[in-house]
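We begin with a single chain expressed as structure tokens, specifically the form predicted alone.
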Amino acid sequence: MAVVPKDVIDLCERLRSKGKRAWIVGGCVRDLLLGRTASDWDVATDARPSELTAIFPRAIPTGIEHGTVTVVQHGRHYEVTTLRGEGTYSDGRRPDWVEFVDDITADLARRDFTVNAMAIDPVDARLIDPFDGRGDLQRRLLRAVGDPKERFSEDGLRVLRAARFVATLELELEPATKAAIRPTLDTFRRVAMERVRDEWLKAMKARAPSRAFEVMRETGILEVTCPELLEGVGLGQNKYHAYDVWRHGLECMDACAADPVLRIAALLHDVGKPKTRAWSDKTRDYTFYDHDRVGAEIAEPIAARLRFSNDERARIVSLVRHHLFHYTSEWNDTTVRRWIRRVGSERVDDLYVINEADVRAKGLDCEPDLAALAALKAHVARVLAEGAALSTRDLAVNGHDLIRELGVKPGPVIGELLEALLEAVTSDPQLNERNALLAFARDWLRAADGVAVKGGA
């Protein structure tokens, strides 16, 4: 068994010294039994809230009405909570009332799953396991405490937590617990999308987050949160793919690096395929022309609905939009520079990861595609090392120069001119020199509006 931090043992011993009992509870106990490193350590005690604030006068009253204070030890935060029972959950999230109790078993009975309903007295190392959570861990089983319909009707988020734990703990969902999810989805529908997003991101830390999304598909959770993904279920592709669109998306997500937002983009990368699937009499196969553009249009409202930040949303949509590329020997330096400009230099590394995951997720021989990706990486590295201008900020002139040297009035034309200069430099990097750019700009302005410019002939 992994080691309980000394700070946690000290907390429990301090409570004991005041005549109170204390246990570590919840997920940290589960992780201890699994030999994992626990990220959060929670302590339960029979001390009442007023006693907690007396024993720990510097504690933060983070949830004092529910008996919870946060004790800071050596810069780390530990929640200490009075043993409690709970009333009804009329809002599908929080209990309407709590009552403080003295029995640790009564406190554990209110928890969601048996593997989270265990406690340890860290002083004498005694495990308290009234619902056989340890046995369920050994059986690799996720089972609700008591009646699963009651547990899921109390807190709507629990059904999504069930899906997440199936992935992160690599457990199987107990049949009765699984069967209780669909009938309780009305409670789940009341869960804020921010909480749904957080569960998705936590699931993405699993070795295979696809396990969570299969549970969401099978139980109806995705019908509530992201029905767009379900359009790919059973949708066959073409000779380049062994899997349907749904399975391919899951395989791509699993094959990605464990960056949660990047994995979200991988899950959504082909969301446009159902809308663009068409039969080609010429190839006698299906095509998905423009699915990257259509997919980006579908991914944007999904990311907004799930309350991703503006930066996260932009990253997801951009990766969906630009995930489709295939490098060949026909790409010259200008082609590579244009590709970097189009996708954004800040997205290049992400696109490498998505592309590798995408080709591996086809379920077929991927060596030629991986070789092409390696060649692209080398070509991009060489172009970047040469100092290619990839944005208007990299030009040898700026908007102020154009206004001062050419007498151009400030306005949209400045932006248009800078883009024209960048395009010229992309084709011929040697043009990125002040006098050459000013000369090009004079010619461009004459061609654009036919008027003389400052310094012209």
Contents of the next structure:
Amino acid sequence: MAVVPKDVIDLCERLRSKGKRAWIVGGCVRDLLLGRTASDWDVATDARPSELTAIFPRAIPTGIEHGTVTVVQHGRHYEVTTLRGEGTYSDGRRPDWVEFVDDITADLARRDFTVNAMAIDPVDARLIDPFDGRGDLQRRLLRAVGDPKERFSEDGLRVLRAARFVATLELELEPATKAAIRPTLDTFRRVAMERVRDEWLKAMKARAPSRAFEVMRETGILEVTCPELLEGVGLGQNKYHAYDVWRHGLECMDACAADPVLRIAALLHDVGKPKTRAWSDKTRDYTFYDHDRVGAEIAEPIAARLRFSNDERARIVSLVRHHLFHYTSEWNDTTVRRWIRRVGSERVDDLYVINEADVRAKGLDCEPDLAALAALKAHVARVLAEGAALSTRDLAVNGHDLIRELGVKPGPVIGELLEALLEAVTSDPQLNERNALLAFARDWLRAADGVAVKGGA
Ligand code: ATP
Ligand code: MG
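One more: the block was the form predicted alone; return the form predicted together with adenosine-5'-triphosphate (ATP).
Next comes the full complex, this chain leading.
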């Protein structure tokens, strides 16, 4: 059973000793009732902002105009917020004005869902639950506080939070709450893509993030943020797959270990299939030639639109690009070294995870066949243990050697030559020795014509 951390209780007692009231409130109360570990602990108090800064002089004034300060205890951050009601929302993002109130019920009434609108006074352990959030948790329902259409028109992020909570808390969306999403999508359209990305990433922490994406599809949210994924809905595949392209992407995401960015790549891995599906008279089935390459081209602008960092974007795109490989007994050491070079050694572990999830997500009524993947892993491990050169940095000569020993002029030719050496070493690892490489380089330069070579015959 989860418990309230002592630092939080101390914080509330401190407010109490100054004649103020304090409650833990919102998501942490919900998580406490669910027996889950809360990600953060929020405190609500009737102390006004000026009193808060007096009581906690070292607190960080993170949002003092809205009555929020951050108190740091033993390295952990706790948000303490003055009770507030809220004014009208004219921009669909934040209230036009904030009203400080004395009443915890008014503070709870501005919150998004009943399960998020509960408070506990930790001193007498009394639950304040004016909207029956506890009952909804027992019924496993996610329900908006008050009129869902009104609440979703105030703040466009709420519909996406709804989809996320359906997945992370494993709740069902209460029918009137769900029905209110489509008519309020205009408000949702104004939400910044950074926030959409953050909600996607939070959804990825669920056991089955697909629950969030099914809600997004059914309610029209996904049409606004990622219509490319919808092209896979109802799109049948071939005898290797039981699911349509959409469901297969969801299953693959769910089957991946809980690394949020990796799960996004899994969700997108077959995004190229709708554009490449073709009927083959020969096999009397559908094919998806090049869907990995086309998919990478589609994934790039999606990752950019969702404002992923450059590194995250590169990771997502390269996993979509390289997710397709079929290891067979015909792969020799050179094939394996080439494969590692092509996908990048830093992506190999990610690709194992995606490939296993991809196999498991076919939905066929038989044990997933992971033998080929296991054999590839063993082969890669052996090749890496032998110290194979996988990048030009691993070569026994560098650019300076080429300039000094062969008189090559600095310029792009150096890079080309190093690549040619790496290619040769990939086929023949014995060649990765200084003199052998210099000899190879001389021949290459001669063949590349017109380049004067120092020390040649
Ligand atoms: P998490 O587990 O992600 O922390 P949470 O419910 O605690 O989920 P927070 O963003 O930490 O979410 O917000 C804390 C509380 O503030 C919520 O539980 C809810 O009561 C309220 N809240 C947050 N965002 C909104 C919003 N957009 N509209 C209304 N209330 C909100
Ligand atoms: Mg929280």
